[in-house]
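Only one chain is included here, represented as structure tokens and corresponding to the form predicted on its own.
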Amino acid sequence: MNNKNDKIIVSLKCIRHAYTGGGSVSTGGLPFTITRGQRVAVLGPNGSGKSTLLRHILGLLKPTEGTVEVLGVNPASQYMKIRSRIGAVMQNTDEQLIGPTVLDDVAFAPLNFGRSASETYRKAIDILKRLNIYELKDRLPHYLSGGERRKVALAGALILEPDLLVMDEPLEGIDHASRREISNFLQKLHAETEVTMISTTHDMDIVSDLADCGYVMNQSGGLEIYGTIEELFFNHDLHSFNLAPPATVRIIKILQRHGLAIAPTLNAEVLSNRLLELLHSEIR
């Protein structure tokens, strides 16, 4: 990791972006600031602007008004200094694999940003190891199913080592052990590395393992709500932004309303053990 005193990772202030062609998406509300070490979550309903506030982050957009300061930089002009230190991994992982083996694909950016051979190849056989998807390294990215896909995506993303880590819906439509699998290792990876992680998502019942805090945009783009995943769910009806609360969240608020002191979680397993802890005690 590079210049572990900058705090403040990301800032976004009241962007606006014009499309050629016509139509435009503004971001406003609250301003957007990212700190090093934090695991954001973007939410909202389809349509709010979620994947383009993430393209701006990345630089792929320049915004027609407002600010964005992605590493101490601006990303829409001066990318190619912060390029090494950002990881991204995009909702259309055909976009970013370009590879003619997964191994190749992997070891892509370091190539070209002039690192040796021989260490790049490495690492990268070890990223695939942790990702467990070793096996498939000889294999062509397009012909692998989702979940392969999006892992070979998320090991060209982290084989640079980057400060911030950029995803948009990562584990959208890919099988429940791929799901779990990859929100085990960025958890695990987090808790190595705190690594700055911002995504979106749209299954709230997987955003918890993705964020411990978030940002709730409205229809029309403006960022209305911020704190913890466990605050934005408990202490809002987020259901006027098309979002549903976790399973855990509607469990928990039926039974206080039946009048059981059900303390707030969102972790299904503390759920049940404080159910069991309940009906244990009814029983005595």
Second form
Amino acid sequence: MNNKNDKIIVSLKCIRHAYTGGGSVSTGGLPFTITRGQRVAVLGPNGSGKSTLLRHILGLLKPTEGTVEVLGVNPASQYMKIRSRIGAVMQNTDEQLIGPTVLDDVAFAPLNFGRSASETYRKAIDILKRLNIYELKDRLPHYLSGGERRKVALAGALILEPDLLVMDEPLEGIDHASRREISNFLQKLHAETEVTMISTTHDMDIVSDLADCGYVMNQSGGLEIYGTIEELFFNHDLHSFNLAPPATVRIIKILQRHGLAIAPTLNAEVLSNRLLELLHSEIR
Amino acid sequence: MDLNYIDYISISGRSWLHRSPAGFKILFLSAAVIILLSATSWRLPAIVTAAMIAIAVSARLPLKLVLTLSLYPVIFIVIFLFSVSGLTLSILATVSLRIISLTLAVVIFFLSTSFPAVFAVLGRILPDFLVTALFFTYRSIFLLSDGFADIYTALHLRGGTDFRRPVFTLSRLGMALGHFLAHIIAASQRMAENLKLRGFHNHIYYLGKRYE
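Please give the other form, namely the form predicted in complex with its partner chain, since only the form predicted on its own has been shown so far.
Then the entire complex follows, led off by the chain already shown.
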């Protein structure tokens, strides 16, 4: 599992959150431990508590039981100490965009944290260009499309150059080309900065773009499985969690059931190359 | 009154008036207000009204909308008519033209100046809490109008509006309003959480074009 010698960025143990209106969400099962530089996905069916888990990490919820530690502090009581080191993209970006214009919104958090206006402006322009949304800079947030809002929210999180990036369904509502563009950008960013990333997603086709490993939550909020994304898809039956593996995994599993020895991969191009090699060797 | 449309015109317009600095327009508006309030005859307000219409036309503002919005205060003029005795035509013309030209000036200002630009100027002269309150009022109007439009569309598509059955429609609108209230509470909670996460401390920054 995780290398304990690495610096732990996030640690959650047996948390339970009771809502004032009744009902509670527990995140039991496996300990949730994220070390520096990891890219982790939290997967699970609707209502399993993925967003609640992220809200605990962001200090927006105080657990009734259990412990939460983020960047060495309890985020619910000491969030002020770590907030400039955390970038967050929430599921509903409508209320996340606050600045009068896109540029102002991207610059919002760094200016709140006392960073200089000229430096923030330069960084905001840079991040807008890197995310290919520079042309939106003078637009008003309420006139943006859903996908554009999500990209602006991501820019607003990334401008902080955070140690930890928390993203709740970051690519939801974004068209295919932009999704590819953003996931490539996040991969490049991770390679450059080793930022720790935690994301939730329903879309199994993009999990491997967003994360190297993942936790699977069951319907009652328990963290049931942990592993690399390949291990999750190839060694476990995720259908029982209402999760359908990507097409490449389904194809490989069908071929394996029919006795074809084909090595697991999540990459469609790699899979087609392996199939072509097999075909050629059969012909010969 | 379609606030979205007014907002859209103020942002998308490219006329000389739209491009003029917001500070200059605020000064011009303030001067117009002082002149109109001190006017004692109908002639000066009439000249200002004509000038405002000329400005609206030259700035390619939708004249029908400008005039419709400017006529909103007519209701107050009618109330005034009934409440004052010994009214002469000259007094009526002075009061009416003063009110209409004042409204025209304000309408033209808001149709040609985007809110962020207004807010950038206000941010320099008004206290933080007031500017922030104004800004959140503005932002919330759009968030809430979108939310209500969605709820109303859902109600309409699912047969909740039938104006031949007013009692039924009213009860369904009441349900929609309740749902809208829950939506407002949830949205405001999410906004408060986002403000906390993004380090908000009662100040909205406006970078504008200062660093270009």
